[in-house]
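There is one chain below, alone, in structure tokens, taken in the form predicted on its own.
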Amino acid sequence: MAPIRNSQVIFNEIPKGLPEPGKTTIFNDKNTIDPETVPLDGSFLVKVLVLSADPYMRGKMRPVEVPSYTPAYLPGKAIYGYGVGKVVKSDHSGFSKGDYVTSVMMDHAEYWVPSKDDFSTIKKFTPEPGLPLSVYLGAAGMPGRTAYIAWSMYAHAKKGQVCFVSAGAGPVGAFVIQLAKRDGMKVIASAGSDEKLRQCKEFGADVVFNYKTQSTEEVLAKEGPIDVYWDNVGGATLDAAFGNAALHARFIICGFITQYNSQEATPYKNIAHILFKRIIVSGFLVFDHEAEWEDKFYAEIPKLLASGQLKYSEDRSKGLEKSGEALLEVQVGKNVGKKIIVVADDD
């Protein structure tokens, strides 16, 4: 077989603020691969089908020497993240042609040969009938696992209490709204557009508000105090939540998107309420707990999603060349639903 195209999205330079398509990342469509002769050396060849654009990926666009919980991208190399693909050739006893796989290390490319260091991140799965593969990057993937596991561990939800969810129309926030409602809580959700507020309502939120046009402080003062705060954004929203917390509130810190592209730290005026209200603050990264929870998650959640008992929303971009734009969209909140990059059809 003659070589075929294997386009890649290359990390080109470290951004000072928001990542810029064509500058921070570059789409390279000149790369090729020969599926028949590509060296596998105990690995396997994956056809990349769908990729995820996630806020945390901005944190990987930093100097290599700057420490963090996840390694930095390497200039000149393909960026990577959560993806779903299909094995087309294998030299690994644990994977066969036709297997569906997902991994957090999948290259933003048309084809991917995992390194041996990647093997521990790769999960083979059988798609739930009626559930698109892309959902395994959203509600049935990392965002869903994040919401499900952290809620189970830290929310200690009680019927009639109040839950506040920031970024409620995002893939994690939307899942949390539904979990809170299933536990009988009153749910307040914030988002940045009318369309996103409509989605929050569809997911079950009782009170919705646009944080760009309404005062978070005023809404929480009126509708709270809040017993559980699910934080996807940090910054001034987190500070307002501190100031309107109930006694013994539980704060689950899942994201800080207001800080990812800013050089300015937020002055927290209400942080003393952690002491005054005896607030329990729990930072959460999903990979700390996946091993003990994922079997329960996959036994329960995909079926609920396929049946419509749990809802999800996607924002799809067609083509690997849209990867840079997709990464920018999730940083500025332009996407409505889980941001998905459709690389290829499943054939």
The other form holds:
Number of protein chains: 2
Amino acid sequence: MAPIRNSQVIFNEIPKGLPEPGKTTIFNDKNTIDPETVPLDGSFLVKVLVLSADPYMRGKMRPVEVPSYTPAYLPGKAIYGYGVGKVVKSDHSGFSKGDYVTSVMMDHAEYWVPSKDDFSTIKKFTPEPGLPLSVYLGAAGMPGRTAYIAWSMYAHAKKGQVCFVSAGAGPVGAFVIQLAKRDGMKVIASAGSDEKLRQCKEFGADVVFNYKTQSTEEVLAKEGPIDVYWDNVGGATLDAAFGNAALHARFIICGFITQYNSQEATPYKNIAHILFKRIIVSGFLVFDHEAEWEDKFYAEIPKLLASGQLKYSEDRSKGLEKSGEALLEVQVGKNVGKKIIVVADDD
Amino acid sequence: MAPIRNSQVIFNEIPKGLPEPGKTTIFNDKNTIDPETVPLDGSFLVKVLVLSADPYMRGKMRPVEVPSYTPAYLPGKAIYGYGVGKVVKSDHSGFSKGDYVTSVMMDHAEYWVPSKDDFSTIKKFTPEPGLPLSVYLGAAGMPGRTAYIAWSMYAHAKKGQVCFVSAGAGPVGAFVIQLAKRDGMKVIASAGSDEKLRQCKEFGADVVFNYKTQSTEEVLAKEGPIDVYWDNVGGATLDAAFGNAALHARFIICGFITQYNSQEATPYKNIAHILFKRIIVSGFLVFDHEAEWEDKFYAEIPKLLASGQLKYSEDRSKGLEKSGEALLEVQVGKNVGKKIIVVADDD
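Having seen the form predicted on its own, can you show the form predicted together with a further copy of the same chain?
Shown next: the complete complex, the earlier chain at its head.
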């Protein structure tokens, strides 16, 4: 069998602010792989089907010497992130041809051979009938686990209390809105476009507003005070939430997109309310807690998503060459719903 | 018996920034009381012995219509706060002549007749032999309970980890340094004068620095990262702590003196580390938890203080007329140790 195309998305340059498709990352369709002869050495060959574009990936586009919670991308190498693929050839006793796998280390490429270091990140799964594979990158994947685990650990939801969710149309926010409603809370959700607000409503939010055209302070003053704030953004929105927190409010800090592309200091005028209102603010990254919660999550959530009891929305780009653009979209909030890059059909 | 002098400290004017003795508060020594004829109506007459000047009292010097966690002082009325006194006459079955009492509602006056609303705040106690009454306003009082309870609830201290305490020479900070050392931690303490740094050392701090002449960022970068930050100040110190936090750090926000006298927004450049380091930030005010912890505290702490196993320091002003000045001192950090106003001897 002759070598076949194995296009890749290469990390080329550290962005100054926002990532720039074609400069920060370069799409290379000249690369090839020979499935017959590729050395596996105890690993296996995965055909990449769907990839995820997530805000955290901006944090990996930095000098390798700068420490952070997630390793930096290596210049000249393929970028990687959450993906779903199918094993096409295996030299590993735990994985067989036809297995579906998901991992946070999947190359933005058409084919992937995991290294031994990647093995612990790879989960083999049986797709829930009726649920698209891409959902395992969203509501049934990392964003869903983020919402589900942090909500379970830190929200201490009480019926009749008020929850505010920023980025409510994103994959985490959408899930949180539904969890808060299931717990009997009043939900305020913010987003940046009419289409996103419509989606927040569909997910069940009671009050929605566009943070670009309405004052977050004013909305929260009118509809709050807020008992739970689910923060995906930080900055002025977080400051407004501090100012409108209820006594003993719980803040879950789960994203901070206002600072991913900036080193500027942000003015906070209400942060002392952490004291005055005795707020508990909890920073959360899902990988700290996945081992403990994963089984419960997979037993419960994919079924609810397949049956429609939990809703999700997706924003798909077709073709690996759209990866760079997708990464930019999730930084500026252009996507509506979970951003997915469809690399290949599952045939 | 003829009426006797009952000097009072009257709340006269809302300060713009710092309180101004003689303007914000006025000392009135023309007031009298007749212990024979004063109407008690089920209450009792207390001779005020020692009073406390605490930073939170600035927050009560505000317009009555502005809500906060503690009621505003009423213009033209005596200010009040933590104090220790002795019952001289009683029309209340629970209190007898000679009883020692402490309360957060004690007038800054020579005599005090508590209202029925005050009763629930009054604690009768038997002074530990060898322990000055004033210590029941410091290490054996509200600041001590603050340190003891919040440390017990939120520090999750681990031997060998690093604790940073701001305002380390204050009554709360001094207590926290000793709790952290008892738990086997390395302790970094900051304060604003050589004398305060010397005290921090005496309380057991391993590393001390003057935040006015040394960079908090640099000290924490060298001596950290910090696992527990005990915050009494907020502002730039808190921002430096965010920037130098260890993974899964615990921040206890127990004071925010940088904002008590200012409405300005403060720039934070490191607040996103709440996410990156998965920090848990807990706002704490002692009165939320006193009922639950009080018995344990009084059974354990006064003995340790009397025996010298726990240390404390005091900064005493003699005479009720010093009240206004004392309130200013605790705002600008002029006091070294717990600020006490000695109103009368216990004779």
